[in-house]
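One chain follows as structure tokens, the form predicted on its own.
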Amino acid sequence: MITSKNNINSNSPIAFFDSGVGGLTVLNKVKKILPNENYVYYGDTLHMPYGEKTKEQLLEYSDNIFKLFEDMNCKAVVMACNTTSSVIYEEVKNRYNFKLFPIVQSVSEILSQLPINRLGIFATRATIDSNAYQREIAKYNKNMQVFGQHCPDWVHIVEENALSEQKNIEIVHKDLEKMLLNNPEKIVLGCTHYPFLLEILSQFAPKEMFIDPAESFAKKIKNELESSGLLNTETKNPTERFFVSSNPQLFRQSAKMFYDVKETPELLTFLNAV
């Protein structure tokens, strides 16, 4: 049983969350420069992919999961998860006694000082239909042009370990062709999935295009809670929790793609999530 202490500190937990091992992507580069932190990771792989799903979906699935850490006392919840960063972050900010931090939003003002004119974002459709990269960037930059477009079998490309089959190759490959029509000289990976796609995608253009939004948001995810004094510099051993909502094992088996997971996550599912 979860019992709420209700007493943040530095040594409570950071959470991620993602609709499977995407996020692991952003776990793995806020570890590397956080290594005293106490990790929870909630995948839900049930309702995956998030880029297919309606606002009210989303919102009630981040209920289910930001209640669950708010249950384990978390400091702050990452939401690794571009889609749900996208469509449903202004909504939730303020709804939680913990800080969140959403990877669109966050990354975006550092987006915007890139010395170009014209920007690629592959993503979800609900990110996409979201124009939220377009809208962030617009904040800070109104001059640079930023092409948004859905890659809608990638995710499944991933989550399946199947980066390998030629056919999937073919596809990614014929994504990326129709955007670069547009010209552009930097592509942002805006989903966590796509990061695991860096290698095919650098067969077909040069490596140093693609931006993997995940190493400015670990080091901003590091800032705001060094100035907010949670930062936690004394674990000796830290601690790490893995949540699913479907396939423990499955997850374990495509996470080992980027991140080793040590045991088969917990599975846990909500009874009114849908």
Given for the second form:
Amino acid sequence: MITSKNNINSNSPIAFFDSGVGGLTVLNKVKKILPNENYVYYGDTLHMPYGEKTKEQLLEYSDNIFKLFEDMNCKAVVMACNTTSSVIYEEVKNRYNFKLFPIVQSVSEILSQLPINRLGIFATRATIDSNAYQREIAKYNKNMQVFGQHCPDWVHIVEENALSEQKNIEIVHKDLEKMLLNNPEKIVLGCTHYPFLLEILSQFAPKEMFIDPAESFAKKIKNELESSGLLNTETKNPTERFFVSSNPQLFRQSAKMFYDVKETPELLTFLNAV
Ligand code: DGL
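So that was the form predicted on its own. Now I'd like the form predicted together with ligand DGL, please.
Full assembly next; the chain just shown is listed first.
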């Protein structure tokens, strides 16, 4: 049962959402530095991959999810999804009754300060087409060259828990080879699903070359909640609640590399989102 809204305080939950298991790479980092919070997570597996969806579709899916989070009195919502941060954040940022944290906008300043000139970004088609990373990084550093490349198969590989299949290792290798033609000094894993593929990527290039922005994102979330007086100081037994829009068992299985989802997620779909 979902409780009704309008009583947000520091004990209220922090909500996360993504198209599937990707956002767990962010939840994992946030939970390490904020272990006393109550968490809610929504994985919109029915509509995955978000990277192939239009802006209108993303607005519709996220509106349903955000209203759910409002009904659950969430104090903050983490857009643990580069695609929605890139495509719809500006439009929705003042629409809801909670603090909204977008990943791309939150980590670009840190990325802009890297002591390098050539930065690669692996991300979904929608994130790359939006040029959000280029735009945000250029606000702080106009000299950094940013090369975006989309990787159409990677989200499916992660969601289907098919990381060990040889054909998938070859797909990841091929995409990496293409990016390396730009001679990037570092490559950002600009989709929250991609850190699941770090072990494969590091078979073909040094691990230190890849940046998972989740760590600096998590620090930023902590600092901002702290300065708004919203950190949970009371909860002794924090709770976690997971929702998905399809295939709860597969979600739990695919999640394992990053997160131990203790109970099978609750199945929750919205009638207007087809
Ligand atoms: N994990 C999300 C992102 O960071 C969405 C991936 C997808 O569903 O295409 O962009």
